[in-house]
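Here you get one chain, nothing else, as C-alpha cells; it is the form predicted on its own.
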Amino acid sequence: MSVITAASAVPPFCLPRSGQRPRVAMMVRSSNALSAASILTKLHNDCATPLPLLRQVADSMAADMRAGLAADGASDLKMILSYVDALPTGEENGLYYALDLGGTNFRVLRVQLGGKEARVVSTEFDQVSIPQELMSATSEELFDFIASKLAKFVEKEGGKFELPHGRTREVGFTFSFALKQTSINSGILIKWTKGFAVSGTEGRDVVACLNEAMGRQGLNMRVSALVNDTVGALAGARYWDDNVMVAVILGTGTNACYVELMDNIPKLHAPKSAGGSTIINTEWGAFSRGLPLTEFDREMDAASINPGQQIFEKTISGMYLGEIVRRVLHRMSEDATLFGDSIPKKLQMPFSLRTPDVCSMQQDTSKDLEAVGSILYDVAGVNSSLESRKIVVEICETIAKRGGRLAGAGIVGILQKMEEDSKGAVFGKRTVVAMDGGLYEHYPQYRGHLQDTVTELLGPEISKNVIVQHSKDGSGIGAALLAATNSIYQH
C-alpha cells in the first residue's frame, strides 16, 4: 500500500477533538460571491457515481489487471507478485514470530499455532516507536535496533509458547515500503518513503539486512516469509476461512491483493506451484481510469509532492477525504460567505480537517448538530449557523459516498476479472472479500456505500455469493502464518 505523507498513520476514526478553543483568526473575502448552493450542485453532479460509471470503473479495473500481468510497465496497476502460493489451512503448528515495519512504530508478534483443533493457542506483541535519528541513519544501524528490540521481545518467551529442542525461531516480516520481491523471503527495497532516509538499504535484499542483524544480535531466527501488508492480510483471514480468494485495506492509504491462477500471469517466467494459484498484490491505489473527478481533487493532486499518481488512493483513502472536504469549505467560503464575511485563516491550512473529523460530523444526530459546530469550531474556529452545518454534512456525505462506491467499484472489477480468467469459478460459490483498516472498520456511512455498489453491481443473485466482511488487524498474524505455511520444517 503506498501512502505519500509524512503522516505515518490516521488518527483513530469518529472521536471528537477536545481542548480549549483557538482565537478565530480570518481573512476577508474575495467579492467574487456564488451561491453555496451552486457550488453543492456542482459538487454534486462532479462526484455523481451512477451505476454505469460504476461499471465502466469496474471494467477498466479489470482491464488493467490483466495488462498489468501481461507485462511490467503495462498498466498503471503493478500487480507484483508475491511469491505466496501456499496460503494458512489450519493445520499449522508450532511458535512464530512477526515482525511490521511500515511507518515511525513497528510492531513484533508471537503466536502459538496448535493445528485444526486448538488453532491460535495464545499471542502476544509488543509496538516499538523508531527513533527519529535511525529515520536517516545507516542500515546497519536501523535493523540492528529493530533486532535488538526484537532479541528483548524473544527473551520474554515463555508460558503457553514452545519452541520444539532444536528449531531456529521464523518469523514473517510485513515490510511497507516500494519493495522488487524476488521470492518468498527476498525482496530488494526500491525506495524508502514516510519519512524514512536510511543511507546503505536502496538496492540490497531487506531480509538478508535484517538476518545480518539478528545475528550480530546473537539472535537465532531466520525470516521466512517477506510479505507486503494487504497479502498479511488475505493470509490473515484465509486461515479462517478457506473461501477468502481477496483481501482489501482501506485506511490511510488503499491497496487490494487476490488469489490468481498462475495459467493468468503471463509474465510469470518462473515454474508453477504445486498449488497452480499464487497471491498478487495490485497496488490499486495507482489505479486512473474514468474516475469522477472534481476541481478540488485536482487541486489537491497539483499540490501534492506525487501529482498525477495514487489518484484512485486519494479519491477512496483516508488520507485524503478530509483534505478534499476541507478544500470544498474553503472554496464555500471564500466564495459564498459559508461561514460570514470572513474567511477563516485555519481553514487555509492543507490536512487541517482529517478524515476522523468527517466521519464524527456525519455521525452527529442532534437536532442543532452541535458535533458538527463544535468540530467546526476546533478546526476552522469559526462560530457556524445550523445552516451551514447542513451544508457541512451535506459535502461530507458526498465526499464519503463517492469514495465508498468507487471503492466497491473497484472490489467488483477484481471479481470479475477472477471470475471471467476462471471460467466461472467464483461467482458460482461462496466468495469473501476480507476487509481492513480504519476507515473501513470506523465510517459506517462510508462502509455502506461500499457494500451497496457491491451488491447492486453484482446482482441480488450473485451478490448473496459475495461475503465483504472485516477481519481486523489480519496482516500481523497473517506474516506469522506464513511464516508457517513456508517453515523449512513443514516440508
Ligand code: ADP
The other form holds:
Amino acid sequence: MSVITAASAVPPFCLPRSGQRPRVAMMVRSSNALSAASILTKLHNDCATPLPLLRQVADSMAADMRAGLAADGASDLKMILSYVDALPTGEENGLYYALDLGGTNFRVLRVQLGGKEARVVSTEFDQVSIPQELMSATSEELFDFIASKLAKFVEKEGGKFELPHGRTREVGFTFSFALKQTSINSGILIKWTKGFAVSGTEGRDVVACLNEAMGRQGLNMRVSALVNDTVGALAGARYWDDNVMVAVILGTGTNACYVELMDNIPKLHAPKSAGGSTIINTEWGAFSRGLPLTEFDREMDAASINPGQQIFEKTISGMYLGEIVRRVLHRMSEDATLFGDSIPKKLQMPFSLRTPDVCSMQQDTSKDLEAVGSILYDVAGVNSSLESRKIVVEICETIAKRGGRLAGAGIVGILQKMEEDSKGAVFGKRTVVAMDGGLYEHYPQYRGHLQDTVTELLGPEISKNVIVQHSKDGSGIGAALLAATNSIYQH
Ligand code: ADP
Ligand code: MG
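Given the form predicted on its own, corresponding form predicted in complex with adenosine-5'-diphosphate:
Now the full complex is given, and it begins with the chain already shown.
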C-alpha cells in the first residue's frame, strides 16, 4: 500500500491511465473494510423517495408556506413580498433595459418591445465578469464599475435606439442577494453572499446605490423595478403564456416564486385591493422538513459556511449534487477499496467533482463506460475498473433521482397550497410551471425524475393540465418587462 500522505513534500501528480508506477499522494486506507455493495445499499435506502414520503414533503412545503405568509420569522420559508403586483401582458411597448447581478458575472440586456403583435422586436445583451478585487471593494467602486459597463453598452448603440424626447431610460434590476424589499423599486441589502464582501452596501438601498452610480456616469437612466431572479423568470415566462403561475430556478442554487392572492397574506397589513394578487418569493432553499438525508449530507452541511441552513438547496441544487457524490466515492474508496488499495488525493478535495461531471457520467452509454473512466481519472485521479465505474454511475443516479424527485414534490407542494387556499385556482385548468437554471436545463435524468414525481403525485387527471416547462433565460428579459410594467410613463 502506498502511504505517502498529504503532508509529504512530494507534489501530487497524475498517472497516465495505463501507468504502472507506484502511486503517490495517497492517504492510508482505514481498516474497517466494508463492501461497496453494502454502502450502496445503505445509500439507496437513505435516499429513497417513495410516494408517501414525497406526499409528506409536499404537505410540509404547503404548511411552511402558509406559516411564512402569516408572520415574518414563523417558518423556514421567508415568503418575501416582491411588490410585483402586475405581470407583463404582452402589450408592453418601447425600449427597456435589464441588469442582472447574481454571481460572478453580470449581464446587461436591451429589449425593444413592440406590443401584442410585434412582441420582442429586438434584443441584445452583454456579459461582464466582476473582477475579483471589486468583490471586496467599496460599494461605490462596485456600483461605479457596473454603471460604467452599462454606459458602454448604451454608448455602443450609437443613437440607434432613441427614446421620446425628455424620457429617461428605464432598467429592471435583477439582484439575487438577500434583500429586504420595501417597494417595487427599493430594497435594503441584508447580506452579501457568494463570495461578495463589498463594504458599505449592507443596510443600504441597492437601487439608490445604482441610481447614484448611473448619475456619476452621466447616464440618463433609472431603476423602475428591483426583482429577484425567480420573480424575473416568472415575469419572462408570463409574457409568452398567461397560464404561468409558478417559476422555479434550479441552477447553482434553487428558489421558487408563485402568484398569490393578497387576501391569503395575513402578514400584509396594508389595505388589500379586492381580488388583487402579487408574486411571493418563497426562498424555498431554506425548506428542511422530512427530507431523506444521509450521513454524507450531514457531513457536507457541517463543513459548509452556513451549517443548518438551506437544507433543501443542499439536497437538490447544482452546487451540491457533485459534492455529495464525491463524499460517497471518498467513503467507498476509504472503507471499501473502490479504487484499489489507496485513496486518491484529488478525491479528498471538497467540490472537486462538480454536478456537470456527475451529469456527464450518467450520459455514458458505452459498454465499458469509457467516459466515466476518463472523468474519474481527470477529476479524481483514479484508474477505475468497469465494476467500480458501474457503481459510480449508480451513485450519480441515486443522488440525481433524490434531487429531482424532491424538487418535484416541492413544486406539487406549491400547487397544492395555491389550490387549497383558493379552490379552482390551479387544478382543472391549464397551469404552467416555468423552469430555469443550468441544472434543470442540462441534466435530462434529473428533469425526468422531477416530471415523473409531479405526474405521480398529482395523478393522471390533474397532471394533464399542469405543464412543467423550460423557459430559458426568462429572468433577463423578465426584469426588462417588469421595468416596462412599472414604468413611470404611460404606455
Ligand atoms: P446560476 O444559478 O449561478 O445563476 P445557472 O442557472 O447557469 O447559474 O446554473 C449553473 C449551474 O447549473 C452550475 O453551477 C451547475 O451546478 C449546473 N449545471 C451546469 N451545467 C450542467 C450540466 N451539464 N449538468 C448538470 N448541471 C449543470
Ligand atoms: Mg441565474
